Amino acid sequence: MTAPPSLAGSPDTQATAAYRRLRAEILDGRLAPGQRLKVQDLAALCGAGPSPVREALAQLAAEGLARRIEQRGFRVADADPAGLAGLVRSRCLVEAAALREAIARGDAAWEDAVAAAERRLARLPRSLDPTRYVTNPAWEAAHRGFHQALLAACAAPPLLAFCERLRDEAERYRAQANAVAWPGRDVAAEHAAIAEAALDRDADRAAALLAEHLNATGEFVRRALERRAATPAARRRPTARLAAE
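Return the structure of the sequence above as one chain only, in the form predicted alone.
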């Protein structure tokens, strides 16, 4: 990826911009789990000085996306299948709670937004190549928008922020898994069923369907990660993002 022009402004501005750039690189898998984060290399990537980059790395470490190695700098946090299980469980718990709150509080505008987001997502292909999975950025954006719309009426900003943080962590796991076939799974139908239950104000059914949806993807990602770990690095295909939850 081509580095952006040098970032003008104060060191604080540079640190913020470096944090956002490095966070995106980690979540998209371009900075791989366990990879050493060399300050000079990252400074060149971000167009910032070493001090703002170190500040950005400290913030990423506080979020759990990087880890500080005593006297040896930083590395990208690991993404192992064991950690994925806890992440999926956490998402099921907190997103179900937020969805129940949204269903209880949502008004007509919320209903319209959920229905529109589901229709927009359903119209887009998940892959840019019909023969294999190739990330479709428009689908990814619409996918995130659908799940955000579902929870948007939840009047608890800290809970919504936590949901977003867990979703970002899930994206990082997916970025490490090669695309796999999902026999018998219709992701669009899963989204439609969740939306229908939410709009019917059936909180129990909506929460159950959402949990099934998240768990199904978690299982596929877990299998893909385990296969990836068992495959010699020289034989691995380039990483491709899994396009579902």
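What about the form predicted in complex with the DNA, after the form predicted alone?
For this one, just the chain is written down, with no partner chains and no other molecules.
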């Protein structure tokens, strides 16, 4: 029971700490798409030297969250409509395939987990404030958990990891969109319908509903992105300095 050197948790090395931090900032849009990532600035931000930061950036670039330009540093990956379209199409195809597989292979435990995740998600409010959108971390976690539970019975770890990665990237787009508007859609009903079809073992219906769900979110984000592009970049407010190169 003595706690000699390091017992619990993560003694998190500087490199992974920087990785986590930068990843989070990119995902929620605090580091805007296209923005330049100067090593020294980030090093100062993370309170670390340049080496761990470069390591983190290399990792992020490999995951597609950043772009490396040889001899010219790193930038946050862009989030343009073309990228969104490819992302949504990928998600529809891949998640539908994974869901079909999960439905084919899922056992009783999988059914229970799906049902439980659905109920847990349904109980939580999407936004912390009923009148306008305020991110609810608990809902986000439950949402992720639901989609994960749906596919969990699919015995193909690389595929599931890929789904996770695409979900991450989608979150980045959503963060852009939520700055502008939020959906009036009844997402809870969509989730319930997907869960029901999956538990009925109706692969075609479940896959179609899931694809529709993803497409609807994509369409919403596309509109928001469009509207955002139309608005002249917040008429030179100092706050825009973050986004400016």
